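As structure tokens, one chain now follows by itself in the form predicted alone.
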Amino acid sequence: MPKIFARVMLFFIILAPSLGASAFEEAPTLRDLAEQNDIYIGAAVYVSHLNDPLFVDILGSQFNMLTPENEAKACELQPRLGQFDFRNFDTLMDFAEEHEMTVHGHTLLWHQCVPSWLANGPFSRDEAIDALRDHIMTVVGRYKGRIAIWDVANETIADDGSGLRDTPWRQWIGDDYVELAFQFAHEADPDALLFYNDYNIESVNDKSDAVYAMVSDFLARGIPIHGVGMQSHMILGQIDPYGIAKNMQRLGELGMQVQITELDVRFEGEPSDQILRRQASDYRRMMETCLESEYCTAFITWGVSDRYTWLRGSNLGFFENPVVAPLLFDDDYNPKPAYDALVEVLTEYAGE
């Protein structure tokens, strides 16, 4: 079987890019080349981006996987206890299905998108478990058979790898809230692949060791988990392909799929030609590392065009560069050297 599990069936429609006289109009698309390499090529999307015709053209023609940027998170879906709002998520689902894109559901649990009803409580342990189960059963159950992959838990491990970070779910339930979430998601859709997703776990370090230990423990106790997402918000020139490959290997040997789930490459200053060439080299090395691993099944960028990157936000705290250009297409949707690098490496590996 190819690297993508058989139960996650991938149906492609290869759509010619509709970008007028762009240089890549007649070239193979990323999704065409990804199909030849048995991987997904994906992008994170916010529903408002679908109002932009050029964005829609590129998303539908170049990518075969879609990740909802915010629409599947609890604070968006259940702003009030027991009251769900699926309108934006349904819009993304309709687009994905129209364009034969697999959806990577992101995410059921995340401490930075907590509804006020959950943060404020109070809940007994049993009440909180009931609320957790209801949220997951409602969301995953609604899209049963339509969403192939779910990030069940996102960033639940402390940055130093010392254990679980403090969150409202942990406060009300205890440390077993993560495994309960995986069990509930599996109950809601037994055919969906269930992932743990986090940042700074690409290479082998204290935090990735903690993820490895958690996955090993879940497997030993029969907790359903099928993959690990490496977010991969990278800094220019600081990618460690050897460490990433080593980490992919050990997770794969446990039986996990591994996916690069939120890739972008940031830098300080203006996006000069030299910086963009270095950025292209980083993208190439990340794709090579994925293709070299039998366990890497998806390569997802956190956005499509630089004009919508989250890294230009003014409230990040850790990073400020209003002209950063971390993605594959520039503000005007022109393909960048990073795009060309991915086309080249996917073409090279498809011929092997």
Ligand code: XIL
Given for the second form:
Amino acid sequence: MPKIFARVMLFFIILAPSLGASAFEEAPTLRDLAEQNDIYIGAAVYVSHLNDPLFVDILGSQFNMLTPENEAKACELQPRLGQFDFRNFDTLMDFAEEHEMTVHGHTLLWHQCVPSWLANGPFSRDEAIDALRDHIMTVVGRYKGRIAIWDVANETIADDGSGLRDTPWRQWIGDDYVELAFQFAHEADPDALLFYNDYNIESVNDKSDAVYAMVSDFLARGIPIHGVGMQSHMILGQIDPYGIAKNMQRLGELGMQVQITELDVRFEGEPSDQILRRQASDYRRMMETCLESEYCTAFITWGVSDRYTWLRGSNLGFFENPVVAPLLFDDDYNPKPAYDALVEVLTEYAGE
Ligand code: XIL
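Switch from the form predicted alone to the form predicted in complex with this ligand and give that structure.
Entire complex below, previous chain first.
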């Protein structure tokens, strides 16, 4: 090897790791690489984070899909019956459109973030159906043609897969409230893809069997449904890529698109180097599973920087680790090993 090349290589081997930030800035972005692989790479976004220039920079350059973290939920959009407040959602929509990001609308039905008018009622079945229709026609109708995907129903199936979870809409309307929501969303925007979204349905289990059965039933009866979102709030080291692949496959064969919609990888204790490396390999396996499946069309993380992860919220109840670091960027927005792993795997698959 000519000496000059050996020197240049030595320079990169010794100095490149310390180039950190600028190498990151010059490298292809997740967004570029996702586009080469024909998938969306997305993040959930809280409107207030748009005030932070560093956040905005990373969001607009690294991601091509945006999910409103809370801004499209019913208690935010219709706090009083018949009175809608679209300000925050509009801000996110403007940002997404300025940055040519596709919007994953989240969500029309959820048993949390229920406005008090809905929880308290009382409504007759017909009145509740009118209120449901009005909510969906107003929200989906307002953004018609601008939101590619709607999570029509979020977490409506019970944890054990035995049936539907109890919610105010269900109390007032009955079990058909879910299919009515899909029908109204389709009426409001016939071009939007309509998704069912849930947690613990990534792999094959009783709950994902219930989702599979619901999708099959909807299709048999002509209820419009086009995809399933696997939230993927994962625990470090507990990812089952074979089960996920199998589940994606069976849903895909029904005609569904599948998306990883809320990925984060949590752990107990401090984010040591070893933990962050293991986390990177979990991210890699999730991405490989998505890229290997012909039906997986998006890979969305539930936030951008560890600094703002919902998992540090004090009111979660099920998980408490104030130093949990479940996302791709650390508290100071530096890319983590999980980010590097995604770049690597996307690069690998882009060449195929
Ligand atoms: C969470 C948000 O991240 C929090 O900010 C909010 O306080 C509660 O909701 N599954 C979902 C999301 O479908 O809508 C949830 O988002 C996280 C779990």
